[in-house]
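We begin with a single chain expressed as structure tokens, specifically the form predicted alone.
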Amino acid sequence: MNILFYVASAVAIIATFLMLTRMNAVHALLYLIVSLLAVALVFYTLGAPFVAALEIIIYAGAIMVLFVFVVMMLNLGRAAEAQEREWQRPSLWVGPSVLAVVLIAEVIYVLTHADTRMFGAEVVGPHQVAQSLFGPYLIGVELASMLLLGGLVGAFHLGRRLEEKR
């Protein structure tokens, strides 16, 4: 399992670096999705399958789909159409495809050769996560929720359109 951890970590680092260096928002989002999937595999190999599932469902699934929809809604007309035609070149999809194939191969290996104790760590279930979050880390969880609420209110305030006076 050590090799899986290191390969998934390398994929996460490479995908994150490529995400940071892309000028195109859609390509950056694709690399970010690959990076989040690799981090989920790292969590799984460390014995935290619940955290890995949350990483996939919440981050790589829901939040990234919202990011992709926002980028698509910001379509800029003819210039964006020309750019989309350029994006459809197969050479631009080689990087994310190679990294995704590596992750898929790792996931297949992990699922077929699964061991309940990886790296000598115990498997952490939802009950232990809930006890930690709502026990000693309760103040941190509440502060994070207040920060998210403040961000939501700020985004609403900045994004609303003022009605013109008649």
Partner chain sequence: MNPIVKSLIILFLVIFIPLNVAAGLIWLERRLLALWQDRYGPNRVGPFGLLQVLADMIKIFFKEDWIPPFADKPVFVIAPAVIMVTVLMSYTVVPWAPGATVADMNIGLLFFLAMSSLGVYSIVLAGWASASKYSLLGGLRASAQMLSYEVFMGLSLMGTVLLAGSFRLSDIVAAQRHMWFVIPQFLGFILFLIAGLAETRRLPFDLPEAESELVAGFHSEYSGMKFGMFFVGEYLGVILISAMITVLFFGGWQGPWLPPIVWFVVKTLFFICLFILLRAALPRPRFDQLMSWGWKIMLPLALLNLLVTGAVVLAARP
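Could you present the same protein in the form predicted in complex with its partner chain, rather than the form predicted alone shown above?
No partner chains or extra molecules come along with it, only the chain itself.
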């Protein structure tokens, strides 16, 4: 499992980096999808198969499809790529890189100094996830569902108003 974990993490990091540096929006999205799949595998190797499956179904399978859908509708061409190249000047990378290096330093410090038992602690199956979601964290789940309902009603309202104007 250790090897799988490291390979999946490496893929996730490389794919995310490539996603940031792509000029073409659809290529960037494809790398983001690969990154999400790799993160799902990371979850799986850490003993959370249920979360891994949901990661693929919800993020890679539904939300990213919507992103691709919107990008396709916008029909970005060569002009958009040129603009993207204009925006991604090398000097822009300085700030984020410094912040990322700070984070990496922290992670290395934690990994080398604290006793972190990462692998194979225990496998958290669907039953355990459901029991904690609808047991101690019930209020959180309900609040999140209300927030989503609010978003849904808002989206419906916006769509409806456009319909009537026509």
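What we label the rigid core is the largest C-alpha set whose atoms superpose within 1.5 Å from one form to the other. Positions refer to the first chain, counted from 1. As the structure is a computational prediction, the values presented were derived from the model and not from experiment.
Asks: For I57, is the CA shift between the two forms at least 2 Å following rigid-core superposition?
Replies: No; that C-alpha moves by less than 2 Å between the two forms.
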